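A single chain, nothing else alongside it, follows as structure tokens in the form predicted on its own.
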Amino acid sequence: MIPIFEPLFEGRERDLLRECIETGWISSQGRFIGEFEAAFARRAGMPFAVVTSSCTTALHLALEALEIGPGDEVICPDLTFIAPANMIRLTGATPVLVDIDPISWGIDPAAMRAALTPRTRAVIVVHAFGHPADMDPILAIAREGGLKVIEDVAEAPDALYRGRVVGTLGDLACYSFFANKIMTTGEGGMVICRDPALDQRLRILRDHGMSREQRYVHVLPGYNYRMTNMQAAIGLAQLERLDSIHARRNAQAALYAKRFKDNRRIAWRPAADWCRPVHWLATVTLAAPEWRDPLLAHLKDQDIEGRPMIFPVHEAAPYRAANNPNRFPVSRSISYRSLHLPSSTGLGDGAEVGRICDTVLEWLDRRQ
């Protein structure tokens, strides 16, 4: 079987993960927890970076931090994995969900004008699938409106906006370093920005709302959203090899928009000419929305994993009954018609991606 995607250690990993267990500092202190962060925030070009759990409690640490709660509305894209949509919930405001731009697939600015009210506090834009949104407009509006901006760059680490890198437009930024992302520590996330007092707030609100001056002393309701000194180390790993693990990314990438340009039935997914977007996963969209399932069925068969693509947020059980599906009709096409192929950075020399390519074609050339 050809998995969707495998994580890839080629570096220091090891070595890291060793000093960790050698020295006992397995845990949410030691060396790897301050250099990791301190790393990332150089590449970003951003003062301060805060690891986290996850990419899911980055979100949630971003809404309280900007103290988002009860009576506050805050915007997020439909088509989207369902965490930004928790996570405003989590804090007590409604999420207002919005249609999605047919290139970028990130919040559609129009919708997303369309959609403010008094309560609007904030917008998650998220950067869909390695695809930076449309900033400019989506920062004018907020700025017009006095909303605060938190990015969501769980899927596009390093993609530019118009030369800019994406995580530094808004007041907050959150990536994910799960299994299946460009780079991983298993599980992990960030929060990077340049306010210092977000930054403080930020880390009391991480670490049990304790104080940052005397210990076991509790200033906030906070959380235990800590990252380990070991996920740390193997985070700070990847990032040294971050440069060639795109470099990989973006080959496999041009294999299959080669294999699949110009056809009728099956489209690579677009990009705008104002950005450069990474490679996360391979995604293709169909020309019938009834094919997806069943092709995804016939990879399986030839031992190839696919999976179809996220299901459009109003369509969850939480929020179907607040939002009308009317209102989405670009989520719903590409949400219908979207999979993801295999898109592992160690998928062998193009002849793995050859077979997925021949596997697909020779399964679409048999519909009418």
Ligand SMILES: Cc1ncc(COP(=O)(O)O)c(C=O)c1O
Second form
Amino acid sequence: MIPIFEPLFEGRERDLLRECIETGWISSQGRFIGEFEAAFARRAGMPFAVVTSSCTTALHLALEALEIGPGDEVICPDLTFIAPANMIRLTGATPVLVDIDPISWGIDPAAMRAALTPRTRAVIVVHAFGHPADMDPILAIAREGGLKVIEDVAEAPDALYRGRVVGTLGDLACYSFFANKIMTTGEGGMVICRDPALDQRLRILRDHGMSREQRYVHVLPGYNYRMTNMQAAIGLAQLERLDSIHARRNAQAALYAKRFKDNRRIAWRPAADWCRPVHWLATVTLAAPEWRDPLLAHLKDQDIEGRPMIFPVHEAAPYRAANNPNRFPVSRSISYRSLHLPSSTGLGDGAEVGRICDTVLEWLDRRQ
Ligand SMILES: Cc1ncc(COP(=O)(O)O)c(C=O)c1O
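Hand over the structure of the form predicted together with the named molecule; the form predicted on its own is what we had up.
Entire complex below, previous chain first.
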């Protein structure tokens, strides 16, 4: 079976991990925590980076650092992995779902503007499936409305929006290092920001609300959202190889894109000319939604693991009652017609991608 995504450890991961075990620094203290944060901040060109146990907890910390809570509304795209909506809800605020743009698959600025109310405090902008959201209009609307901007960069680290790297355009940005992400620590996340006061709040909230000056003096109701030194060791080694990871992944994306070009039954993930996306999960969109599940079944028969795209957030049980499905035509259309193909960084040479594409295209050729 060709898996959908396998992590790849080609750098110093084993050596750094061995150091953690041999020195006993396996919890959330130890040199790799600070080194990973510093290296990540340096690469992003941001002053502060705070490692967390996941992107989900990073999003929660970011919202809490901004003091978002009951009575507030936070805008969030409808086509995203569900964590941003769930974390808004966890703070007691209301997630306000908006439809997406058909090319970027990020927040549609017109839908964002239409969703503003006097209670809107913030927006979580997801850079979806490797592609930046259209930040200039989103930031302009946020500025006019006095909204804070959290970028969710889980799926698009290093993508460029009009020459600027995503994650540095809003107030805070959150990253994921889950095993199927472009770089991984197993589980893990990061928040980056520019404001020293936010950095301090993030650190206090991450560690049980404990004062940074006095241990066991708790100044905020906090959490344990820390990362271990072992995860940070892996993260540091992955970060050192991130450029080479992107290069290999881009080569893979080019192979896929070439095979699906100019086909009326299937389209490779589109890209706007104002950005440089990164390649996360290989994503294709079919002309007809009813083809998706039979195609996935056929791929499975051929030992190729595919995956349907995530469902729109408004369809999930906690959000269904508050959201009329007719408000999300683009999100629904993309979600129902799209699927992911194997995308591991180490996915062989062109031969494996070739076999995957042959299998997909031969099946589609038999459709009416
Ligand atoms: C856009 C987005 N946000 C958040 C997450 C949650 O990441 P984690 O698994 O690190 O909590 C994911 C994970 O897939 C994601 O794709």
